[in-house]
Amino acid sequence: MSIRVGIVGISGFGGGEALRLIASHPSFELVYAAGDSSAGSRLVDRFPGVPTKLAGLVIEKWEPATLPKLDVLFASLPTGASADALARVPKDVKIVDIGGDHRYVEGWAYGLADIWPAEIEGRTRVANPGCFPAATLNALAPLLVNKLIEPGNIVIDVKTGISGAGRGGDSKFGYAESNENLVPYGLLKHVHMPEIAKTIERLSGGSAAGLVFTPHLVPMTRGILATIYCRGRATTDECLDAARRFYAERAFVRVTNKPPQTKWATGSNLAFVSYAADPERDLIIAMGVVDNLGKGAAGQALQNANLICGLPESTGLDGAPVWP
């Protein structure tokens, strides 16, 4: 079985991502490619790695109203970028928005797939969470559905690759201001932060009202690594225990007895979860770690599409993450 997909803002990070996962999916086939600044360009000028296959098809302008037959398409657009376009997008087309435009927008499925693959069945329009919600919600998910933590009273501190800002060009994400350098960003009011409090008060039934959520901006490419704070008076065998029952059959999410690190998930989509407790002190401390690009972007994507689609949803994504 062929799909059909075209990928929008294939040049950035996000849609580079997305490309080289297609590119070796056995039912995808990529027929469209689209963006502002590399329209005109072939994919091989962009992608001098790209499949022999692909090398020859030509990226276009972004325009609705002049999209080739699609089954699927991905939108890796800047937050703020994708909502009045992909409205114009025919209703038969499937999207799922790597952006930020339609996270818990009506009519749009949330698409949390290690929680939530039931309610992205089927489904034509689904939202792709952001990659700190995908670091930390993973984590959280068994903790709050179990009654475990507080869910007013948590702490997020995430540290991120610098892939994590996009291909944008802003100066101060170059690698002389990058390198040898920590920068915490976003503070009180981060892009993310209203998707992570409501999830997690629609997995706990609870209010998220106490939440605060730091990121960090840390000189490596790709990664997230989110060490989450939580009152409960569980012990870490506890944590551990309803992680894995919660996880049992999900094929993504490693529940992993000590503190996972960025290079387990370089260029996959796995999310790696684990837990320290000292119920003297009524302290939980959760661990979440993904690839940025991968769980926190493309690799959800199309885990995402394979669900939409009624494939597999591993399907295209069992590879091993790289190493070292």
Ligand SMILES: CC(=O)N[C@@H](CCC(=O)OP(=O)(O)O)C(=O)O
Second form
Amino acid sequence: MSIRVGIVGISGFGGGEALRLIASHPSFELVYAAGDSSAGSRLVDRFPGVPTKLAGLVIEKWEPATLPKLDVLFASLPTGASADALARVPKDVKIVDIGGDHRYVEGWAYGLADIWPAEIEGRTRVANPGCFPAATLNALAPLLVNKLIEPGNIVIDVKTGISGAGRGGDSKFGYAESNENLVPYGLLKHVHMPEIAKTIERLSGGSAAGLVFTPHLVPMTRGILATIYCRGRATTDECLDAARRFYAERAFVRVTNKPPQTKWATGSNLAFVSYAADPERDLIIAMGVVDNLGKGAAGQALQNANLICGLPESTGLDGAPVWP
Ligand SMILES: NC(=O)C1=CN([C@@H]2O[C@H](COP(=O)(O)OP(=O)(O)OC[C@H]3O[C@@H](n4cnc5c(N)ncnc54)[C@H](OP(=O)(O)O)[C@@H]3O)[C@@H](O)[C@H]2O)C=CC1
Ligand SMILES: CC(=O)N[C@@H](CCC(=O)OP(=O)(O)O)C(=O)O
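Cool, the form predicted alone is there; where's the form predicted together with the named molecule?
Let's see the whole complex now, leading with the same chain.
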């Protein structure tokens, strides 16, 4: 069965990763590519290594009124640039929005594919979580659901690779500014705080009022490591056991005894979670690792597309990570 898919924002980092994954997906056929300044280029001009079958596909100027017949559209546009345009996409085209415009918006499923796949199946509009929520919520979910931590007292410290900012990102993310540099940003008000807080509240039934979230840019291309400080009396083994039970049927979340490393996930849709706890100090440290372009963007987007198309969720996503 061939499922006709399109990508708008294909020249960007998220769209380019969606292209890479779709190119080897057994059921998805890429028939439409769109963008803005890249319109008119063939895929091979932007991606010299693209498989031959896709090389001649021409990137079109993004215009929802002129879409070809599509089953699924992946939107990977700057946050703020997709809401109006996606509202004009015909209802029979399923959409997975990788950007931030539809998270916790009426009519859209919040696509935490490893945590509530049943809420995504059968939907036609899915908002992919942000890259930081993807890393942190997979680590927190087993603790929150099993009431092992206080939902109102969580401190999240996150490190991200530079590709998280996109290729259209601010020039302050150039090599000279980023190499051998560590940069905290978005303190106290990062845009991902509301979706993290809402999900903590949904999973725990309590308030996330004390949430602290601080991201840092680190000089690597891909990867996110979230180190999350929580209050709770469980032991390390109890946290690991809770996570192993919670993810027993899930294909993409690996629970590890060792603290996870960003390279474990590179190029994959995997999420790694682990825990270290000291009950006497009322302290649980949860750790989560993803590739920001994998589980943090295009990988989870394809997992969500599989779910809404009625395919096994791992279809086209079970390749091993890149190592080293
Ligand atoms: N990078 C990451 O790790 C993650 C990104 N995201 C989100 O995904 C979205 C895309 O991010 P990312 O790929 O990094 O960004 P990039 O800056 O790398 O790419 C942006 C893309 O959007 C296209 N675009 C911009 N404006 C328009 C427009 N008006 N009409 C049509 N196309 C347009 C650009 O096309 P052109 O080149 O043709 O102008 C380009 O393909 C953002 O919302 C981002 O926040 C989410 C999770 C992780
Ligand atoms: C390094 C960097 O800048 N990362 C981005 C997160 C990327 C992402 O997930 O963005 P959306 O929520 O807009 O989809 C940021 O902090 O805003």
